[in-house]
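This document starts with one chain, in the form predicted alone, laid out as structure tokens.
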Amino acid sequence: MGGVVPGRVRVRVPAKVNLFLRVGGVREDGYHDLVTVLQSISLHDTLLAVLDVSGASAHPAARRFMGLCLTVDGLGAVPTGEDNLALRAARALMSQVGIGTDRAGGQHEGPVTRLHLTKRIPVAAGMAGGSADAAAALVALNHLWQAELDRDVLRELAAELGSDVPFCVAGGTALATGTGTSTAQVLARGTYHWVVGVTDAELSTPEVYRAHDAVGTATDAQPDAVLQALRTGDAEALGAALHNDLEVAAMHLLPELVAKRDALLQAGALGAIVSGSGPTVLGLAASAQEAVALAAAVESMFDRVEIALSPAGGPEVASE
């Protein structure tokens, strides 16, 4: 590690959608195996991490203990305790590269790491939120603590965190299996236009998966037409193929969510599905121009409409 320095890094972190979602059986770990095709879409999370050395002692060894501390604003209600995944994934790299901690609390006498999230997407959502911000900080924290870790390292570190984190740290369109922390970068061209209708009902991504088991019915659907749909560009294509074996699960919750989705599908969309586990919910539009329409046309029918493009990237670092 090349040594703590003063410092401010702001990252923002795109959400993920789930253009292509099958769920195998449950494996001996509890978890279930996928398949799925995820791309990053624009809307963003931003953290804000602060290295605050006012109150440190002057003692280099000071400099091996590190305070930790988070605050959050913006939509939803985050926890801010040690639940929180940017947290956890802060405690994460600060083992990675020994940096102590202030966990059991009392005296703290070395620097302070502040983190300051800043919410826009949905909590509970589907979209990832939680795993963005664990990219965010493994993403932030790495180049304000100088620890020089390339990618595939905080992509390890990422598995242990969540399925979705490890694409997260990357960004872009990739297909995911296992438990969905192998990934595989896959071409894609062209940009996607999508109205984003958003739920204020939470869905707890567990809970969808038990019910998923009780009331989801096994497919053998394959991702080749999406992935040949992103080869090619071809929107109309990928309207048509997008696939959440999860959706049903996440309808027998929230039956709300089929007349939205129908409403998307009723007022133009290319096609609709649902987010990963819910219960937001995005159609895809042919243009920029049939987005706005799109939303127009629906807003009614959600809480909040968002229009957004993929693939939107990865994390995107700014030192200040």
Ligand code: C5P
Given for the second form:
Amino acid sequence: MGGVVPGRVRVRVPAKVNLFLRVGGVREDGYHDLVTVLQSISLHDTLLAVLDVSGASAHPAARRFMGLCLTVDGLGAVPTGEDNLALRAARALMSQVGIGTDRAGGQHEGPVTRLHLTKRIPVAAGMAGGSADAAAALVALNHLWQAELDRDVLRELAAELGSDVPFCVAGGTALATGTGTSTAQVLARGTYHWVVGVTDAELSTPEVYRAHDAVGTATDAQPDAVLQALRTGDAEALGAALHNDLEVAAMHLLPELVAKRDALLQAGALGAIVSGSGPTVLGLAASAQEAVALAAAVESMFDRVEIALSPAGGPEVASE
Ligand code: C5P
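Please show me the structure of the same protein in the form predicted together with cytidine-5'-monophosphate (C5P), now that we have looked at it in the form predicted alone.
To see the whole picture, the full complex is given below, headed by that same chain.
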């Protein structure tokens, strides 16, 4: 690692939507086998990473230890402690590239990396907000610390951090299998206009999976119709093909989601679906103009409504 050159990096990282999600059986590790089609969406968080060497001792040994801290602003409450996914990603990258940490405490005499996260992606809402932040940290710190790990190595680290993190490192449109960490980019034409209906109530992903197992909502749905719609860039066909096996479980835990989804459909959405494990509900609109009208029509049903486009690219690095 080059690692102690002061600098600043800003990374914008998009949220994801599951255009198709089928949940299979429970594996030995407690996770479920999935088949899912993921697409990045323009709603994004921003991570600023600053490497500050000003307080570091001149003694070369001090440079083996990196201080790390995180601050957060924006929408929604996320933990800033060690279980924050951006911090966990930073620690994973540190151990991969051999940077020690000052986690034991005491007087810190090494360089300090300060992370500042601006949240825009709804928290615990089925849009991979935490996973996006982990991906942003991997990409930002790989750059800031001049670690030069290629995306494949980053994706391996990502898979350890969460099922959606490898996709968030890549962005775009992908078919994911296994626990969600095996991803392959798929062809997607067109631009899709979404109304993102945010509900402040949080749904715990493990709880939604448990409800799915208990309620027995497994289907044998296939992703072909979604993949075909994406290949041809047909928004109407995509709207009709949207599918999420976790939707019934999310609606079981939060029955108000039924009326929210129906409101989007009644207001003219081409399709409407719970996003991932919820409780965010997505409505697909036929055009940018229709998205504005749809958002206005359903605004009163949600705590917040956003308009977003898909597909978005992967995490974007801007050095400052
Ligand atoms: O991987 P991640 O931390 O995002 O997953 C959150 C939770 O979702 C897991 O703890 C597990 O309960 C559930 N999950 C699952 N099968 C998957 C992915 C997630 O059961 N393939």
